[in-house]
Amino acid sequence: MRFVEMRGTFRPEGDIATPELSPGEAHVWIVRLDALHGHAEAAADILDEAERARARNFRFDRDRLLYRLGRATLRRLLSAYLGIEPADVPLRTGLHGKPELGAPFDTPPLHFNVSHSGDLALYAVTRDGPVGIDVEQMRPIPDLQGVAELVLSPLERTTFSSLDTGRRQAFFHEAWARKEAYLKALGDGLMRPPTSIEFGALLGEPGEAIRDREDEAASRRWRVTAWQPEPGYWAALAAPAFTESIALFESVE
């Protein structure tokens, strides 16, 4: 998938301008969380009761708040590409957590995905089919060695551990990015160990080859592609191969 760069027009309200997502393509965008810290009662308003008494289960003001900032956000974009007002998006619970639209939207005009490490969030969407997105947040790990072990496939931890002391941060965050993007694309997946997973990118390989102990044909159904939205971050999109590029947008203040 080949990126195509743009500035958005999400802000923290009012209307939020939307090019037109076609067919192949991919919108993911990306918001800084703590510069909507302000608007938090506006972003409570348009919440449904089930999502604030999500958002008062959490035991800390800043999970809270966090929470409910991304999930206005999740619907405030969603209602730009259906069309109807943000406190109307049919929003539900799949079967093994993932979110998505309801009735009457449940046969999807589109398809949506979101991920928030740190203060960074990232929203997907499409219309090609499902998507899943990650963003890590790159953080000392203490027992990095042992939960390379956990997430990595054989040939992984080979190309991990041939790696100096500062590679291997990037190397596992960008591995951990791709595996949870491309478990939460397949729905169910996140059930799956990351081991049975493994991404020729990571292994120097030209192409983007997905090895997948469960689907020999992963690479001919999806397409992953890799990238660091913000330094000290690492990102990842899962998309069905035929979706041939990512535009991003960012927010603006």
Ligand SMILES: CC(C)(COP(=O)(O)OP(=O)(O)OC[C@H]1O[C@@H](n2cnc3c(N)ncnc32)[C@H](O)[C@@H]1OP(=O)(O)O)[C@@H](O)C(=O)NCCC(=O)NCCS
The other form holds:
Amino acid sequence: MRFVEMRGTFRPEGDIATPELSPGEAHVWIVRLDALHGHAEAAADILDEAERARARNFRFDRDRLLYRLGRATLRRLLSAYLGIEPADVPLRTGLHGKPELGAPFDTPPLHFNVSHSGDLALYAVTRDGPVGIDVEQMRPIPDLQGVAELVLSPLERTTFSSLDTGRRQAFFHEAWARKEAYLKALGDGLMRPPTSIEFGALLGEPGEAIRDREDEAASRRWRVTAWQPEPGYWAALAAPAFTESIALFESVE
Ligand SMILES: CC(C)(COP(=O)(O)OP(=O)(O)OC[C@H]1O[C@@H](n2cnc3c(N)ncnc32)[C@H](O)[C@@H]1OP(=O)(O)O)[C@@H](O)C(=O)NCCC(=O)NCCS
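To test you: the structure above is the form predicted on its own. What is the structure of the form predicted together with the named molecule?
Up next: the whole complex, starting with the chain shown before.
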């Protein structure tokens, strides 16, 4: 997938211009949730009863705030695509916990997925088919070697071990983001061991090979692209193989 120039911005309040979303295209909105802290009340107003109940269950105020802001942002973004009010976006939870749109927007569906880490939230939207997105803030991991063994495939581990210590962090976070995005696109695959999925791009191979022990056709079905949306973060988008381009949209303060 190639990136196309940024074509829009998300503002904390006010209408979002209806984005034109063509077949073969995925939109990724990059939103800084810390810039939205002053807009928490407006955010709480557009959540539905299930979201409010979930928000109340968070133990820490910061988690509750980020959840409210993240969900309200999702509603505002989807409302721009659907041409309805944010509070009216019929969000429901799919069989394995993946949020999706309910009737009448489920045929043909607008597909989306969400990820947050640190102060960043990323939202992917496409009409092409299921998508998965992941963002990871790079943080020091105390037992990186041990965690790498739980996440990386044997070949990825060999490459990881050949790197100097400084580069291992970035390699690991990119791998994690790719795997999580891919598993989130599958939706029902979150319980699978990430070691059973391997990306040629991480091994220095040309092209976008995906080796999935449970799907020999993974490279024909899916594309997974990774990039750094900001220094200190890795992100990845998994989309159907015929999705050709990713348009990035950024938030402004
Ligand atoms: C549920 C899970 C996807 C959440 O991921 P996370 O990294 O903690 O959080 P993210 O911010 O990236 O994603 C959370 C969002 O994913 C979405 N989500 C939830 N269940 C999902 C599913 N089954 N499929 C796709 N997306 C899902 C939701 O929108 C959620 O946001 P919300 O809680 O605000 O509604 C994840 O914890 C999980 O189960 N992963 C297992 C896969 C694995 O083993 N990964 C290891 C690294 S490769």
